[in-house]
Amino acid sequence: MAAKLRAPGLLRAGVLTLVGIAFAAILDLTVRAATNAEPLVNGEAITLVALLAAPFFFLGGLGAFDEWLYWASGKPSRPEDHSGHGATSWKDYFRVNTDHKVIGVQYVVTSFFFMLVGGLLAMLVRAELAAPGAQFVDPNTYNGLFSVHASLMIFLFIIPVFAGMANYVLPLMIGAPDMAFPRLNALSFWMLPIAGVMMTLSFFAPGGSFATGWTAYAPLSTEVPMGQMFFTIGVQFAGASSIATALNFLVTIITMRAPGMSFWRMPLLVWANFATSLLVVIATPFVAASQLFVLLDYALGFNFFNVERGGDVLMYQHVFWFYSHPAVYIMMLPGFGIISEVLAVKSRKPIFGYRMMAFSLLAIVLLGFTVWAHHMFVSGMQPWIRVPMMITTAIIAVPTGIKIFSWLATIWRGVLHLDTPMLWSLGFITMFVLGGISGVMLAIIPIDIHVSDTYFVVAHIHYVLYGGSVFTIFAGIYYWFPKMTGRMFDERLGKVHFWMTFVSFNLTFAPMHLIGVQGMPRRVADYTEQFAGWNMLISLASFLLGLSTLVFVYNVVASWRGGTRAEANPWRAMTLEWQVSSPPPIFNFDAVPTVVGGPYEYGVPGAVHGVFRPAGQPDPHAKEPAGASARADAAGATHHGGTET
C-alpha cells in the first residue's frame, strides 16, 4: 500500500487532494488568526482557498509535475525510458501519459462524458419548459441548469474535443513523432476534468450552482451564493488548458513538420488548428482576466464592478466578449478543417481554392477581434460603437462564405461517397448556412434590439454551435474512428444517428426563431400560454435529439469493443495519418516521411503526398515542385493514396 501511495496515480492524487483541502483550511485559519478576522472559522473562505489549492495537489499526486520537480531540484539528468509513453491497457488512460495519441483519446472521451452530462441538464431544462408554470424545479434551480449546461458544452465539450482530435491526428498529419512538449500536453489534459468536476459540483454548494449563465455578468456574479466561484475558478483551469494546448500546437506545426512539408502542403485541418491556436493564445487570457476580476470582487472586496465605488459594469462585458466572440471561431475553425478533409476524400477531388481556404482562416482570426460589441447593442454602451460593429460583423461573413462556396465547388461533379462522415459534412453545410443567415440578421442593429434576449438568439447559437460545431465533431469522430481504434464502426447505426439528429435538431431549434420573433424571453422558467404549443413540440423533439446521442454512444462503444478490424487506409485518403497502421505505431512512423506533393490531389494520376524510405536514402523528389509534378514511388520507398477519378 505504501508503495502505491508513493507511485504517481489516481490513488496518490486522491490522497493528496485531501491533503490540499487540509492545507487550505490550515492556511485560511492561520491568516484569519493573524489578522484577527471574525469569525475565525469561515467555511466559505476555506472552500475558496481549497478550490484554488486542491487541484494542484491532485495534479502533483498524478505525477504531472514529477519530471519538472526532479529537474528543478538540481539532480543529475536521468535517461528517458518512455515508460510514460503509449498505452498497453485501458489503465494507461487513467494516468499521466506523454503519447499524443493517448492524450487525444483522453480528451475525446472526457469531453463526450461532459457532453452527456450537459445534455442531461438540457433535457431537464426542456422538461421544465414543456408547459407553462412550474413543473419540476424552482426558478433558481432552473437558472443553474441552463448555466451549467452551457458552460459544460462550451468549455468542457466543444473546445476540448476539437483539441483532442487534433492532438491525435495533427502530429501524424505533419509527419511528427509527437507533440513538441509531451509533458505539457499531458498537463493540459488533466486540467480539463478538474474544471468540469468543479463546475458540476457547484450544484452541491450552499445556495446551489452558479446561475448567472455562462456569461457570468457582473455585478450579478459578485453578489450571488458560493456556487458562482466554482464556475469562476473552473474557467481558469479550462482556460489554462486551452492556452497550453494552443502553444503546443503552434510550436509543433512551426518546428516539427516532416521534410518537404511546407506550409502550402499542409492539410487544411493543420491550417485550421494553426489559426485556432493563434486565437486561443491571444483571446483566452481575457476571459481569465474577467473571471479573476470577479473573484477579487467577490472574495477580497475589490471594486472593479461596484459603481458606487468607481467600478464599471460595462468593463466586464467588453473584456468578456473580447474573448467570447473569438471563442465562437475557436469552436468553429477546427470543424472547418475537419469538413475540408472529409469532403476532399469523399468527393475524390482536390479542395477547390486551397490557398484561399487557408487565407480565409487567417482572415477570420483577424476579423474575429473586431466584432465583440455586437453582443452589447442593448447594454447601454456608447451608441456610436454600434454602427462599426454592425459593419465588421457583416464583413466577417465574407471569409466564411468563401469556405462555403469552396466546399460546394469541391463536391461539384465529384465521385460522392455518401457514407456517415459525408452525411455529417453535408448536414453541417446546410445547418451552418442557416445559422449564418440568422447571424447576419442579428448583426443588423434594429433586428438585434427587437430579438435581444429572446429565443431567436437561442436558435441562432444552437444552429451555429450544434448544427455547426457538433455536426463537424461527429463527422470527424466517424472519419478518424478507424484510425484511433483500429475498428470500423457500424455504418447502419451511423446513418440512423445522423438522420435522427438532423430531423430532431431542426424540430427542436427551428421553431425557436418563430417564438423568439414573437417575444418569448430566454433564461426564464415560465412563459405565457401563447407559446405553450410550440414549447411542447420543442421539448418532445429535444428528447428525440437526446435519444439520437445514445445511438452514437452505443455504436462507438460496441464498435470499439468488437467492430470489424480496420485497414490502414479504409477511405483511400492521401494525408500521412492514413499511410500508417490503424492504430498507428507508438512513435507514429517506422521511417521518416518525406512530403513530395499536395494532400488533396485526388484524380491526378500517380499523385503522391508523402513517401517513406529507410534512413540515409536520398530523396529523388527533393528538387521537384509541389503538386502534380511529384509522381510515382521513390526507389525503395513506399507510399499510399487514392488516385480514383
Contents of the next structure:
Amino acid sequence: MAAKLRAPGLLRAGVLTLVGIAFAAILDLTVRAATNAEPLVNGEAITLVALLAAPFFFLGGLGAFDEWLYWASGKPSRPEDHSGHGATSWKDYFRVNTDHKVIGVQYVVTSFFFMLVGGLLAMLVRAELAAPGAQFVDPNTYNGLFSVHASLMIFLFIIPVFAGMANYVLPLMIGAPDMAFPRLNALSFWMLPIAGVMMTLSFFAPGGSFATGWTAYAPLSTEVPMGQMFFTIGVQFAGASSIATALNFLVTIITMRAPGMSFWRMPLLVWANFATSLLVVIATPFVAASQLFVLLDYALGFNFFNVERGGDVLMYQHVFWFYSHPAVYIMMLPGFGIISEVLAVKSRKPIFGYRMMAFSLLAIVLLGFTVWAHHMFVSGMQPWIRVPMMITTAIIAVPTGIKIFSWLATIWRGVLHLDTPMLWSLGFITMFVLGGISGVMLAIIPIDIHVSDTYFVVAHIHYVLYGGSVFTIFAGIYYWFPKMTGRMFDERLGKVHFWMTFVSFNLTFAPMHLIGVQGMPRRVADYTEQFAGWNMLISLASFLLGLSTLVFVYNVVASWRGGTRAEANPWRAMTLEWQVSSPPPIFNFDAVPTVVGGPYEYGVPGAVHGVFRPAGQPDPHAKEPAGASARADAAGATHHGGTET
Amino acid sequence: MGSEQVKTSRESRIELFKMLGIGAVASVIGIIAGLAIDWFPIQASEEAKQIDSLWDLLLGVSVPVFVLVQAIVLYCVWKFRVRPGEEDKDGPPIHGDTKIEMIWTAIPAIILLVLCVYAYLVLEDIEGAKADTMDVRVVGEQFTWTFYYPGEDGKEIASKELYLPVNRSISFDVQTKDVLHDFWVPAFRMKIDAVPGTTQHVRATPTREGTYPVVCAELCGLGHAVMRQNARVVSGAAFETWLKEQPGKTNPGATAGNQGSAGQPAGLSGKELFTSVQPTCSSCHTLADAGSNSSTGPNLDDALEGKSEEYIRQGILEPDQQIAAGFSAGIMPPNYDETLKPEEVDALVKYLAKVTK
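For comparison with the form predicted alone, would you give the structure of this protein in the form predicted in complex with its partner chain?
In what comes next, the whole complex appears, and the chain from above leads the way.
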C-alpha cells in the first residue's frame, strides 16, 4: 500500500489533492489570522485558494513533475528509457504518458467527453427556450447553462481536440519519433481535465455556476457569486495547456522534420498547426491576463474595472478580444489543414495552389491580430476604431476565400471518393462559406449595430464553429480513425451520422439568422410570443442534432472494440503517417524516412513523398505506384538511417 | 499528347460554363428568395431605412457567392464522383494556376473594399449630426431603464416610458448605474452599450408613430431577459402635451406616478397594475391569478401565501429587506416607491394579499 502510494498515479494524485486543499486552508487561515480578517474562517476564500493550489498538487501526485523535481533537487535524474511509451491497457491512458500517440488519444477522448457534457447543456438550453416564459430552470441556472456550454465547447473541446489530433499525426507526418518535449506534452494534457472538471463543477458552487457568458464581461463578472471563479481559474489551466502544446508544436515542426522535409514539402496540416501555434503562443496570454484581472478584482479588490476607483470597463473587452478573436482562428486553422489532407486524398489530386494555401494561413495569422475590436462596434469604444477594424475584418475574408477556391479547384476534375471523411469535408465547405458570409455582414458597421448581441450572432458563430470547426473535426476523426485505432469505422453509420447532422444542423441554426435580425437578443431565457414558432422548431431540430452525435459515439466505440482491422494505408494516401502500420509502431518509424517530394503528388506517375532509405540512393521501385513502393519499404523495415540531421 | 490536352481543356471549359450557367440561374432565384424574406422588424426610423437597404445590397452580393460555392461542390459530386472501375484511378496532376489564383484573390478584395467604402458612407449618414436634435438621457440599471427629458430651469423630467416625437432627430445619452447594459430599439435598428463611468451616444430619427419595444441587448444579470420597456412615438403636438403634463422634478418617482394621465389611466385595479407597472411585476414573478409564469423572482403564490399586507408592502417598497430562499439581493428594482403612487401601492398590496391567501 505504501509503495502504491509513493508511486506516481491517480491514487497519489487523489491523496495529494486532499493535501493541496488542506494546504490552501492552512495558508488562507494563516494569512487571515495575520491580517486580522473577519471572519477568520471564510469558506469562499479557502475554496478560491484551493482552486489555485490543489491542481498543482494533483499534477505532482500524478507524476507530471517527478523528473523535473529529481533534476532540480540534484538527485540523479533517470535518462529516458522510453519505458513510459505506448499503451498496453486502458490503464496506461490514466497516467502521465510521454508517448505522443497515447497523449493524442487522451486529448481526443477527453475533448469528446467534454463535448458530450457541453452538448447536454445545449440540449437543456434549447429545452428551456422551446417556449416563451419559464419552462423548468430559473434565470440563474439558465445563464449558467449557456455560459458553461460555450466555455466547455471552446476551451475543452474544439481547441484541445485539434491539439489532440495534431499530437497524434503531426510527428508521424513530419517523420519524427515523438514531439520535441514529451514530458511537457504530458503536462499539457493533464492540465486539461483540471480545467474541464473545474468548469463543470461550478454548478455546485454556492450561488450557482458562472453565469456571465463565456465572455465574462466586467464589471458583471466581478460582482457575481463565486461560481465565476471556477471559470476564471479554469481558463488559466486550459490556457497554460494550450500555450505549452503550441510551443511544443513549434519546436517539433522547426527542429524535428525528417531529412528532405523542407517547409515547402510539409503537408498542409503541419502548416496549419504551425500557424495555429503562432496564434496560440502570442494571443493566449491575453485571455489569461483578462481573467487574472477579474480574479484580482473579485478576490482582492484591485478595482481594475471599478470606475469609481479609476477602473476602466472597456479595457477588459479589448484585452479579452485580443485573444478571443484570434481564438476563432485557433479553432479554425487546424480544421483547414484537415480539409486539405482529406480533399487531396479523396479527390486523388494535388492541392491546387499549395504555396498560396500556406501563405494564406500566415496571412490569416497576421490579419487575425488586427480585427479584434469588431466585437466591440456597439461597446462605446472610440468610434473611429470601428472603421479600420471593419476594413481588416472584410479583408481577412480574402485569404479565407483563397482557401475555399483552392479546395474547389482541388476537387474539380478529380476522382471523388464520397465516403464519410469526404462527406464531412464537402459539408464543411458548403456550411463554412455561409459562416464566412455572415461574418462579412457582421463586419459592416451599420448592419452590426442592429444585429450585434442578437441570435444572428449566435447563428454566425455556430456556422463557423459547428459547420466549420466541428465538421472538420469529424472529417479528421473519421479520416485518421484507422490509423489511431487500427480498426475501420462503420462506413454506413458514418454516413447516417453525416446526413443526420447536416440536416438537423441547418434546421437548428439557419432560422437563428432570421429571428436575430427580427430582434431576438441572445442570452435570454425568455422571449416575446412573436418568436415562439421558430424557437420550437429550433429546439426540436437541436434534439435531433444531439441524437446524431450519439450515432457517432456508438460508431467509434463499437468500431474501436470490434471493427475490421485496418491496413497501413486504406486511403492510398502519400503522407508519411500512412506509410507505417495502423496503429504505428511504438517509435513511429523503424527506419528514418527521407522525404523526396511534395505530399500530394496524386496523378503524377511514379511520384513518392517519402522513402525509407537515405536520399541519393537509387530507388529500385521508382516506376511503381507511390503507395505500394513506400508500403513495401515500411513492411520490409529496412534499416538504413544515418542521415538524420 | 498536345491534341489530347487541347481536348481536355476544351471539355473542361464547357463543363465550367455549364456549371456557371446553373449557378447564375440559382443565384437569381436565391436573391429573389432572399429579398422576399421579411427579415426586419417594423421600420420606424430614418436609420432603419438606410440599414435595411444596405442589407438588401449585401444579400445581393452574398447570395451569388454562396450559390457559386454550392454549385461547384454539387457539380463536382455529380460529375467527378468515382465510377465503377475507377477505384484506382487518380485525377490529373494540376498543381495550380497563378493567373486564376490572382483573379480569385483580387476580385473578392475589390468587392469587399467597395462594400466597406459604401458602408462607411452609410455610417457617416446615420451617425452624422442633424438639425433640431432633442437630447434624451437614458439610464440603465438592473433591470430597468429610466428616460430623462430636459425640462424648464434645467430640471429633468423622468419617465419609465420612452416618449418620442415623430420626425425629429433624437440624441440618446446612454448611462448606467451598475453593470453594462445595451440600449436597443429594434424598430430603429440602433443600439449602444451603457458603459459604467461614461456617457455613450446614439442617434435615431423616428419616422413612424406607434409603440415599439426597448430591449437590453447586453447580458446584465438575472433579469436581463425581462429588461424591456416601451418606446412610444407620437406626433410632435402630442409629445409637447405629454411633456408639459410631466412636472419638472428631478425625482423620477413623482413624474412616473403621473404617467397615469398619459400612459396608464389612473385607477387601475391591482391585477392590472401587476401586469402594467413598468417594469411589470408579471415579467419576473409567477402569480397564478395574473397568469404569469416567470421565475426571475420568487413565485408569489408560494412566497406570499398567508403573509400580512405589511409584509407584502415592504416586499414591494424595500425588496432587499426580505429575500426569499434561493434568490439574492439587488435583483428587484429598488425604486417602486418612486415609480408607484401611494394609492397604486395600496391597490397592489390588497390585490396580492387577496389572491395569495
